[in-house]
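In the block that follows, a single chain appears as structure tokens, in the form predicted alone.
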Amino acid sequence: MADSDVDMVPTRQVGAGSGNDNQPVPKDSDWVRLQSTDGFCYIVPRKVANMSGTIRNMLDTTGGYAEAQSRTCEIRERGVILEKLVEYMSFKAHHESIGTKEEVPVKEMLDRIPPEIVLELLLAADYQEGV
């Protein structure tokens, strides 16, 4: 897909003379690509990807990272781990508006995690800051 095909909102001023003036502002409805080390790719809404502090920083247009321009983040995890991270980020984005923690079906999410990947997933989630 060409950059001209991307639906972006009007530009914003980042700072006078910073060299980053008039960059397009990404919308939460934009899609980003998360790619694992073993070649699995997940295309998710930016809102879901932004549930991770690390990915949110990578996609921030003011940070100057290449991922912000390409909208592709290479996550240094196996595909099965990235799949569970994406699953949880989607779960978190969907349930972020719920009032109390008691109303969130956490057991439903925990039942989906195979015991053999729990430790690896814990380390990956810790690296992703806030997943």
Second form
Amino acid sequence: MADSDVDMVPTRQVGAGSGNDNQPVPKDSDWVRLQSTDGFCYIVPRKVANMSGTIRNMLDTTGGYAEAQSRTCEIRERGVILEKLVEYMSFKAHHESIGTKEEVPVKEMLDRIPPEIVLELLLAADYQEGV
Amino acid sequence: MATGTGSRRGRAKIMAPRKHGPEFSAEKTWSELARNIREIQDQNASNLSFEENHRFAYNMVLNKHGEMLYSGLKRLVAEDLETLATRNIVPHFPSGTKDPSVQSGEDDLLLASLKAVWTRHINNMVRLGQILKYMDRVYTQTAKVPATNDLGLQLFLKHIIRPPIKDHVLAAILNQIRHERNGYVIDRSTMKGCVDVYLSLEGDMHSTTIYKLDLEPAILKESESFYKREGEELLNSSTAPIFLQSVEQRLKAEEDRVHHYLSSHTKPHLLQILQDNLLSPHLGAVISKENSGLDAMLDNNKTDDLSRLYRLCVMVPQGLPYLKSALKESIVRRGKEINGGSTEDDFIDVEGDLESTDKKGKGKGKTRGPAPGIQPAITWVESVLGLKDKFDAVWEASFQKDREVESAINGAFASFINMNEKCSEFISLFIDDHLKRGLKGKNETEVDEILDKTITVFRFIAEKDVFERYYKGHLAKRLLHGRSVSDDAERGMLAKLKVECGIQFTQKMEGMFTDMRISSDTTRAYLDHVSKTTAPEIELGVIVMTSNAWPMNHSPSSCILPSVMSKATKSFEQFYFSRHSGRRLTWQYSLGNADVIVQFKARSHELNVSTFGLVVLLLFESLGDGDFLSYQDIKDATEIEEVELKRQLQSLACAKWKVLQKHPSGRDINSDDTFSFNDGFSCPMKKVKIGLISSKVENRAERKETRDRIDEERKHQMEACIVRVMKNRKHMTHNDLITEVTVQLTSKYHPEPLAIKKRIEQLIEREYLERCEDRKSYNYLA
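Switching forms now, from the form predicted alone to the form predicted in complex with the partner chain, please provide the structure.
Okay, now the whole complex, with that chain kicking things off.
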């Protein structure tokens, strides 16, 4: 899945500190690991991971759960679902940080979702609180 | 992401979402989750998987077991709080010791334990809130129960902030505050922590914090009794400056306290309590405290203390009135002392002596000291000016130029100045003295300053007409005797008076200046004229005074002039009438003076004497050596009034320069004395000035006369004013008329309503006015 990491490259350039960082200690530019049930592993900036409320709480150091200690989140989804989640989170983080000057290409994002995973993705999104 | 459902592609196969296995069991899930929640409460969250627990809660909510989850959570949190209370807080209950420092220590521990429990509870609730997020999103809202975090607060309130913990904590907070007020150091961060607990918890339906409900009233009540006691103790035990300092420190300390560990909403209430209990009730007593109160501060120029006093006074509503009345009292008391120092009548009794020593003193014309006769006036005005300076300085330095205080100060000055019935005369004399003498020692700006200051005192005088009368008198003497040092200064003073009182006030005085100017022209023309024709033996200088502008007695003083002198006056009369027909000249010998060269045995001297003095001296001219004239002889020959003659003789024979010899010698002139020319007169100087009547404070009889004259003048003024008003209005009620007349005359003096009434009656008698039918109003009769 190194390929999808390459997909993330643009988001990496997004500057640190511009997001909603509730915890001063962990930086937005930290890298965290998201793992799928079938062993796929995505390493993304914390800022991107924080786009999901559930993952944000999971990694929250004040909560101090095991995931926050190891900076590794086990996401109970298939790799293909997690990949789409990560893609969306990157998309969201990117467009949030550059502001609303240009129109957000939601349509293009939607077009990239294969219909066969739509329902599963819907449930995952609900769980991950990724609105 | 949810919008992902919107994308439909017909051909693609949509996979069914993952099913929850039939293996889901709510009880099993809950027991696992409950175990984990306990772990979290025991601070072992780091061993737990967030994902796992989040999914437990998620699944329970998803499978409609939200209520079970919620009530279970509630039970667990409550249990946890109960254990914390018994384990961590109850052991720190106070032992009931009486030692304040031990007690403070215990209180601190109790509060610290509360703070620790709170912190731990809040952290737990945050963690639980994180894993129960899905419940909060989905279940609590629809079930209309508080979300996890609010539940945590409610449970804390119920299980921790309850008797007896609540009472002990409250007592501990109050104890700590009292401890700190008593000057000890307490742990403010603990206090802050506990107060924050109270600030975070809401005690009723209207989101009022329990800080507002329980803690604040208790703190305020405690503060009230503390400061009530403190105020009384302070008042009894310390001086006024210390009291004020303490109050200010207390105010600052309370502000500091609020800032550091209480809610900012408490500040106004707390400061109000301080003002109401510590400041307001004692302010009056402090201001009037003997030996250290306002008077003492003023005496010792304690600018800082006075500033502090002012700052505290403006803080409370009754403060400024206290300060003002105390200031007034102080000023009036000081003023009365000044009045007392100068209104003693003893100097009047020795006036005769003063007069003669005065003449001696004036002999050289170089003495700098004010004439002793007017010393009380000078002292009085200088003291008043000093006092005014002092209070002005205090007002500027300490009272922040407060307008109200200023008017209080001015009012006080006005009241004591007017208490001295000679104030107008004194001020006029003071100005007189400065215009005659003061200018020599001081430069113009200094004199101007003094005169400006004098004007400020003048403003306080209620009876400006009295002042006008005296000032006119003094001005006339200055002008006639050429004693005024600087014409500019005179005019400057006049301009100042004009600014103060309007053009009417100074009109006649300006008339005097005009007369002086015209007279000098006339005199020059006359001298020109006589040099061409027949010059009399005497060189005559005349001042023609318009009779209504000058404050002189208009009846001519009787005197038989020697022929040389009468020839001179005739010559001038002739000249004058040739230029101005239809005028009448009345000679005022009593105001003139003359230079005469007298040959004594040793040498000749040029004597400057009054006109009457010259008349008397000329009687001796034709006498041989050793011849005498009796008092009666002189009186018959001159027909000068008895009192005046005695004065003249006294100045010639009994003062420092004895031109005449009196037999028998002595101070007072008796009607059987005889006089002879003092041939042996000697004096180191060529020019000798004799017996100039210098201005002095009036004696009782003179004052009474002045008073009578003023009263008479006032009658006319009142009548004129009444007629003026009535002519305008034609018809007026009695009260309106009185008010109107009073208003119009106030700039000059304050007329008595009774006096006005008398004048009205007079005018009715003289048929200027008539009384109307209703007996309350008047008509003007043209």
